[in-house]
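One chain is shown next in structure tokens, namely the form predicted on its own.
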Amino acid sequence: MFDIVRITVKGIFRDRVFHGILMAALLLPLIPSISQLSMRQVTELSVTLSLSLISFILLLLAVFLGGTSLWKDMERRYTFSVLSLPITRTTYLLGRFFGVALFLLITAAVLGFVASVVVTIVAGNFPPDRPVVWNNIYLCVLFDAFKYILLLAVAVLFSTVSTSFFLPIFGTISAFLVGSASQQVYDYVHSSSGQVLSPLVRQAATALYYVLPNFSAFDLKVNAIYGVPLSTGGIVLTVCYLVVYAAVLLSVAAIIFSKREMK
């Protein structure tokens, strides 16, 4: 499995939709002058800017490099020769999750340091009213990592049963939509303005929220901006989440993909 994590690594700094993607990085080194056209918050501003740009790049890479690998490697006949060793196609799908998924680790680390020295210099020039608190900065662009490894996930169970690329990337993009919208529906559907709603609905609301990925459980960008404490049970409580719907999502992919005919 490690060869084939290190293969994917390998892979994704030649893939031309990669090199594409970082493309959108290059406007980090421009947020110090884009804050600066705030009068007020320029600190918090530059923070937001940041952590928005990171989460965007890494849900980009999370879409499609997650939807195209394995079709890819399929279009190109790679599964066939791979699948030929002794290797089962569980090893090999795990691989090839791990391999994107640390490559999106990677990527969160550099952007996070990256985006760290934007938000020094900006902190230097204009000092903000409460002090930058660093550790929920930091912890942000790893969960937003973790965010967007769940939704890597989600990816490759869509890519084990389509035969091209589209139903991978429309169908991860709408679970994201969906499941980072899920708990504002959920909260709604529970108030009291949501009792106009029939039960049936309610009903259906709360089960597709406990079915599908619950997003922004993973969204700790106001705790980065404005400095709000962040609860250890909570961040806990998210981690075990992550790994135990990742390991469900992946175990049903690993079941299809294991009787899936490849032609």
The other form holds:
Amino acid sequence: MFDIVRITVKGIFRDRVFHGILMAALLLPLIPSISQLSMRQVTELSVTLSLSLISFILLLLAVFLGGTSLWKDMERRYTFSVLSLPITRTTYLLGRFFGVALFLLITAAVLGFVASVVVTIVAGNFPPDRPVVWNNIYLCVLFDAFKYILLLAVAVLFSTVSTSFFLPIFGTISAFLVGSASQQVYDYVHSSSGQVLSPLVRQAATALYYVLPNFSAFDLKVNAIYGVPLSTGGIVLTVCYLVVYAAVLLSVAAIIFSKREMK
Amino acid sequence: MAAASRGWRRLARPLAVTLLLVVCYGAIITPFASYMRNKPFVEKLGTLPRVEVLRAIAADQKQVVAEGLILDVLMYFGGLLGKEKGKVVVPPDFQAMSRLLHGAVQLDPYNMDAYYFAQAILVWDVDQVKLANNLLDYGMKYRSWDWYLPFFAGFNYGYFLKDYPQAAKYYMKAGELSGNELFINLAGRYLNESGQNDLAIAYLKTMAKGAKNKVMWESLTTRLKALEAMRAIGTARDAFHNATGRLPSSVQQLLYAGYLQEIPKDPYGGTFYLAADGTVKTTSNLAYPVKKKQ
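Having seen the form predicted on its own, can you show the form predicted together with the partner chain?
Okay, now the whole complex, with that chain kicking things off.
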């Protein structure tokens, strides 16, 4: 499996999709000048913009690499040669997943480092009212990477059931939007103003909330930007959630992939 | 050589077409840009969708969307100030500005820019003090460490609403959060209405000192200059009153009697005068003259 992980990471570095998406990272050095538009929170704005850009780049990578990785192999019939090797399909699938996941972590680390340089420059020129809480910023980038690793698992699951790249790409984007809003919908449905909805709608929304991935849990931007304290218990629970949810998705994907007919 | 010129000849037509299209673009871009520049504010932004919808669409980019809304408001306001040598010609659409700021703080309740803009502009130029105080109370729930918000609220209660117990309460809070004795002193002084002008000046100085944005800084220092001019006249009036036992009838009388070196200019273009009870006032009412858009 480690060979497949290695091959996957190497392959991505040569991938044109990756090169295109990397262009977006060229915006990072522009952040110090854009941040000066803020009236009272220049440093905070630089943190906001850096984290948003990192999150956006990781989203694109997760969707496009996750959605096309398996599909490309099948389209180019690489799967035949790979699966003739003495490895199971599950190993192959997991290898691909962990390869892209590792790549996301590497990208997050590199972009996080560049962002910390950017924020340091801005904070030096425009000292913020409250000191920058670096641990929260690093944790926020790490959890962004976790969030997109979970999304990657969704993309891999879609890839195993689909014969084209449409479902993996657009299905993953939809899953991201729905999963980011599910907490708000749940909160609204259970608030006093949500009581006007019919009980059926409320129950359906609650059921979906438990089934769909909850991406808002991984969003630590407020803690990173404004130095709002984090809860250790919440952090640990979120990591457990990621591990269990991704494992469920991957095991379903592995079952489907093993049963799938390769033409 | 011949092959090269043949190659160029084959390209002549597409080149001509491209050139023609570039000319067309040149013809249309100027009217297009002027149309976009003159579009009304609300049209420019479109109307804001409901906050719940906005929050769902924004996914994990809520903070950026919120800051974007605030910068839209700031640029709109800055654009108005920039026209006609600093005089506001088009009446600003304060309703739309206020709506956008409220939307922004619901997306990102921690964003200081929104509270700051509301306090620096909306409170002074429109009678939205109560609305601003609600906004500040909302912000205090989130920015629980920030002494600026109770400082703003205390000022609003004291200066605009003349609710001195409330003003003192918020100044005390600002004093506790900042550890700054000044605010606690202000809280006490606020109970004394005579100190109002001094307080307003102290307040505006604090606001202007932290203003990193040029438009904001100019707006605040203009107001500061006007208030300092009014304080100078007020001091002269008091001196006149102490010496003669009666109130001066006009600002000019203070000049002739030697209590003023010169009559200060109102940076808003108005004229200072003394009301019947001796209060210093100005015909500009501390705002740029607003003309209706032609």
